[in-house]
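Coming up is one lone chain in structure tokens, specifically the form predicted alone.
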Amino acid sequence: MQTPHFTVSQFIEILNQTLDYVFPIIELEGEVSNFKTSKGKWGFFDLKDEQGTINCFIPLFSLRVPLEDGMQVVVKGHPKLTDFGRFSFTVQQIMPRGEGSIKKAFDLLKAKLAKEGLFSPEKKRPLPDHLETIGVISSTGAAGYADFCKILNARWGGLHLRVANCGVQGLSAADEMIKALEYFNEQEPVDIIVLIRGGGSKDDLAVFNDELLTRKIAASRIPVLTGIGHEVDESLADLAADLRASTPSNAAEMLTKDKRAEVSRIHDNLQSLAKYLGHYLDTAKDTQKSQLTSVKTLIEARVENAQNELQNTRKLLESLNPENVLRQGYSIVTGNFSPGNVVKITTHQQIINAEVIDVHNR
């Protein structure tokens, strides 16, 4: 067998082609050391563990979290052999790993963005007065999304949801959520955007401290409500949003009225009115008959108006009842709408499990 013969540049090219084929994109975890920048454009650092070290390179525009020596991180990128025969890892994304590193990156970036006024209270917008269409950014297969929909329908119903299904943890999740924000701002107008994700570890929720995602939330033309993790969890996405809910369920509560509470309120108002009218009638007994007749007519008119209000409200609540919609022949489909997955179809009389064969845009 003949021994392969290459020039140095040929050998470097072949090795890089091999690396591109075997490891086009990989993730590495380790500790940052010797971090430095060059010309305000490039970043260089070593990624090490107990037994090894890899030289890493990253364009600074791709660095979306603060980086310091000693931080534990996960990096995403591809390996490469330089023209000088030095092995290097070109980094595309970085995310802190571990509570200490996550808090350090959070504090540094929070201070930087706060100094720019990104979290200023003056920029916050209230909930729109009349909500009809809600843009939801979440993983539709997650428990947090299911809780959000359940509470939303139980409290009032009748709202239209436009859902952008995307990842809510991991290195690629930030870019997916950014694209969803751009979609709702530019292509699918909604009254409010809701970004939700249920509870998880500090590592799982670290994606919501991504600088570009945080800036995109702050720059949204449409008000943004976040419901991320639990009440004790705080992210830069929460600070940049117009409104923050403690959980996905709490986000649904903030967006809707409780129909049972509304009926109770109207009932209490009617009782108060009845007491007032009774007292008014008692004090009017000594007035002239003509005056009493006028008062009685006015009272009857007010009672009739109050009864009409109650009847109209009941009709409105009945029209928003999901069961009435199902009786009209519609159905509710829930689940992950990717081909091959099983979704649940709820009709008025049946619950059907069906496999998704194909999904395409209308």
Second form
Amino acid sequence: MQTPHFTVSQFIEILNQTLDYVFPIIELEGEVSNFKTSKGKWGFFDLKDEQGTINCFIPLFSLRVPLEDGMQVVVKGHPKLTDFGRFSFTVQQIMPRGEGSIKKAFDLLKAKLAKEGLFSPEKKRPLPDHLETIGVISSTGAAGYADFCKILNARWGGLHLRVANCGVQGLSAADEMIKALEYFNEQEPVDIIVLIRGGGSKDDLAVFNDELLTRKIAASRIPVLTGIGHEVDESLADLAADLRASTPSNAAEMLTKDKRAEVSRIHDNLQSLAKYLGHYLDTAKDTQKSQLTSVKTLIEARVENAQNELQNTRKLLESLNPENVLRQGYSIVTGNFSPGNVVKITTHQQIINAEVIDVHNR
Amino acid sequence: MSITDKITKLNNQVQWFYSDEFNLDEAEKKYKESVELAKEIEKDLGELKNKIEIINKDFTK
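What's the form predicted in complex with the partner chain like, now that we've got the form predicted alone?
Shown next: the complete complex, the earlier chain at its head.
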């Protein structure tokens, strides 16, 4: 058998072709050491475990989480032999692994983005008044998505959900969600975008601390609501979003009214209205009754006054009656009062004709 | 009319009874209308479903 014979360049090329064929894309987990950057464009570090070390290279635009020596990370990329015969791992994506590293990366990036104003309260927009179309970014196979739909359907109807089925964990999930955000912002406008992911470990949820995803959420023209993990889980995506729900179910509750509560509210309103109308009518009747009583009292008073006036007039007339004067012993004399003439004298009981004998002044 | 519009209409009708525009001549007619509208809303809410559409696009690419 003939021994293979190559030039150095040919051998490096064949080794790289072999590596490409066997390991086109792989993920490696290890601890970062000797991290340094060059010319603001490239990053270099060693990825190591107890027994081995691999040199890694990453273009800085692909570095979407802060990196520090000692952090445990998962990197995605491909192995390569350089023209200088050095083995290197070209990293495309990187994600912190383990609670300590995730917390460290979270704190560093949070401070950086907060300084840029990405989480400013004044940037937050409220829920639109009227929702018709909702853009949902989630994995349609995930429990969180199922919870969201179940609660939403139980509470309200008539909404149109446009669902972008994306990965919601793992190294490629951030890019998928970014594409979905771009899709809704540029091609399929909706009233609100909802980012949904059920509970999981810190590692599962670490994708929601991706810098580009966080920036994309903050820059979205359409308001974004997040419902990621459980109440205690806080991600940079939550901080950048306009609104944060504690869970996917809570996101559904924030978006919709409860139709049972709405029906109950309508019934209560109508009952209150019926009571109000009854009270209104009773009051109106009472008012009318009271007015009639007042009118009656007034009329009675006027009649009584008229009766009193009549009585007084009657008494006055009575006092002026000549018969009453005659009854008191006086008499009325009529006729020609010259001596020799006969005059008529009227008393209470008699009429007397008498002759005038003499007339003289008193 | 959408269900939201119907609910808004009903809320406005109920408010009319408490407003200065209220008058007894129209009250009975308006109350009957409100009760009918409430029944209609309840029926609509029971029947209304959400439309869920999965976007036909591969976001991994």
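By rigid core we mean the largest C-alpha set that fits within 1.5 Å across both forms. Residue numbers count along the first chain shown, from 1. All figures in this text were calculated on a predicted structure; none of them were measured in a lab.
- Once you line up the core between the two forms, the Cα of Leu273 ends up 2 Å or more from where it was.
- Superposition on the rigid core between the two forms places the CA atom of Ile54 less than 2 Å from its counterpart.
- In a rigid-core overlay of the protein, Gln10 has its C-alpha displaced by under 2 Å between the two forms.
- Superposing the rigid core and comparing between the two forms gives a CA shift of 127.9 Å at Ile351.
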